[in-house]
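Taking the form predicted on its own, here's one chain by itself in structure tokens.
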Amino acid sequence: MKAVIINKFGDLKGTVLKSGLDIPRPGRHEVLIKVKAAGVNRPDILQRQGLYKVPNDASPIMGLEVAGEVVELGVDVTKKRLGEFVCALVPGGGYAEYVVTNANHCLPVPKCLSIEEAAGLCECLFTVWINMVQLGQLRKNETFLIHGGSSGIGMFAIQLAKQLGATVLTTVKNQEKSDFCYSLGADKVIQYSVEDFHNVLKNKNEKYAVDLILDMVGGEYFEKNIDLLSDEGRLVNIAFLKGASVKLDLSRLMMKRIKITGSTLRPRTVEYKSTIADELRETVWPLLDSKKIRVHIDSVFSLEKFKDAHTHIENGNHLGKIILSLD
């Protein structure tokens, strides 16, 4: 099979598309997926600079979800049938023409979408799920703030928060990212690069008492962060791209009764992602197939084509997901 290799970490130079590779085997509990679309995510970005651990147990490809067809099936499963279309979230190995998962790991692909569409919803889904209703334990008519609402994870958080009724708050770089961000249902958005979001939320005009930050920023963010939350309010961090350490005044955090926590998905045991996948199967596939939540495609890019994408989502102007077709 042909597949994105990472020789070198690094830059683009470092990763080749190889071909001559085998085929991976299914396990016991998992299917094999012939790909016909994979999701492109900033761990994988990570992974190729050699900032992102990979589990022992993963494959070292990069690619974290896919959409395609079950060609074979390990000897314990059987719930999926050969020739079945899903999407999956899988543990590596996504940017290829085969990868293996647990079959509990794949989802049926939502009825009104297409394959690209599909490919790009588990990692997301799965990290917005956890981060958002798990963790954050997010109720409604609460106040929701996200932290880089155009990005796929702002995508399908902005959506689901307002499902689940909570007012939605986000901060973008620009007007067509905010336009963008109005579009999926936002209540408020900030532009960050004119103005300081905790200076616009904390206006006494405004009026905005935050109960539940997603936050993918860090850095200087943390301490505007803790300043917003209401009591009891809760700050979930799912990376950091403006830096891990930061600086906490203990007295606010027990003064307002604070909760911080963050979470990675990559290393959760598979029990846990079947439990995951359950939970969204019936939860929000259906709001998926009535068009409840939607998703939107960037842009598409050819197998051969990965070291543009890569690109593409390092500079940081695309709206929604970026999508690798092996069709």
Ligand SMILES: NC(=O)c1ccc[n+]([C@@H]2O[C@H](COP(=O)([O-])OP(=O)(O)OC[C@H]3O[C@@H](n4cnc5c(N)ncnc54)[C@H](OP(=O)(O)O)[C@@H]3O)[C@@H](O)[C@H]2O)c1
Second form
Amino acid sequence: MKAVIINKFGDLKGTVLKSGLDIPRPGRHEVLIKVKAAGVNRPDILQRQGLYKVPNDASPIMGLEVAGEVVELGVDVTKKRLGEFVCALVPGGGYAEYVVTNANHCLPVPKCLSIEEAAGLCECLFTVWINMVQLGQLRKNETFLIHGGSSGIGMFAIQLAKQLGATVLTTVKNQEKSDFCYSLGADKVIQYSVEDFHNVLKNKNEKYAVDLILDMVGGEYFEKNIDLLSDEGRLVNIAFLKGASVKLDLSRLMMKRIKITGSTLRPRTVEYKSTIADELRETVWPLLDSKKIRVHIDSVFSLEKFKDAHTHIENGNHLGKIILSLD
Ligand SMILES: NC(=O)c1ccc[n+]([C@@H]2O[C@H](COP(=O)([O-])OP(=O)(O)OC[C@H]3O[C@@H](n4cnc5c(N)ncnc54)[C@H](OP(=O)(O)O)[C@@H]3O)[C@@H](O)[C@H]2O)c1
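Same protein, different state: after the form predicted on its own, show the form predicted together with this ligand.
So here's everything in the complex, that chain up top.
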């Protein structure tokens, strides 16, 4: 089969599309998927650059999410059928013609979604569910701030938070991204290139006490985030695009009884990911089926053009998801 392999960490020269690779075989609890489309995620870029520590047994093939057809079942798989179309979280190996993953990490392709749209669901929705709902404990009528609202993660977080009944604030780079976030249901979008989000949200005429912040920026955002949080507020970090080291005034934490946490999806156990898949199937998949949550595909590239897809996400002008098509 053909697949995208990292030969050398760094720029795109060290990553290649290779032919003649063996098709993987499913383990007892796994399925083999013939990939129709694969999602491109920011962690893929970090992995390629050598900036993201992947599990020791990780596949050298890139890619964390796919959609496609189940073509082989592991001996203990009972809940999946041959020929079924699924979207799946994969442990690596998604930028390929075939990939194996645990059968429980496969979800049905939602009604009315194309296979490309379905390919862009899992990595972001698993992450949003874990960090916004489980760790962040977002509740109805709370105020939620998400940085990077036009990202794949942001697109789903805005819509799911609105479904949960929260007021949603978000930050973006420019007007086009702002329009996109409003179209997803955001209540207030701040263009950080024009205004400082901390100043805007602290403005006494329009003051927001923020209950939960989902942050992928870190660095200088940290102290501003802490200052904006209300009593019992929660800060959940899923990345640190502007730096991992921050300064914390413990008195502020104590006075407001703030909780700071974060997580990373890839190294979590198979069992844990299975429980998240079950919760998503129960709660979020009906919202996708009924079009209450939508997927915006920014662009689709062929597998052969994966380098263009990486350059596009690195340029940072996309809205929502970027997909590789193998059809
Ligand atoms: N912890 C986990 O388990 C996990 C899992 C998946 C993804 N992630 C992280 O979640 C983030 C989003 O992932 P994605 O795949 O959805 O990526 P994406 O679509 O490329 O989005 C990245 C976002 O970051 C914003 N951004 C980039 N540089 C920035 C900067 N210097 N300051 C402020 N904002 C900046 C961009 O928005 P603007 O252009 O508006 O600035 C963009 O919307 C990534 O950082 C990724 O590593 C974490």
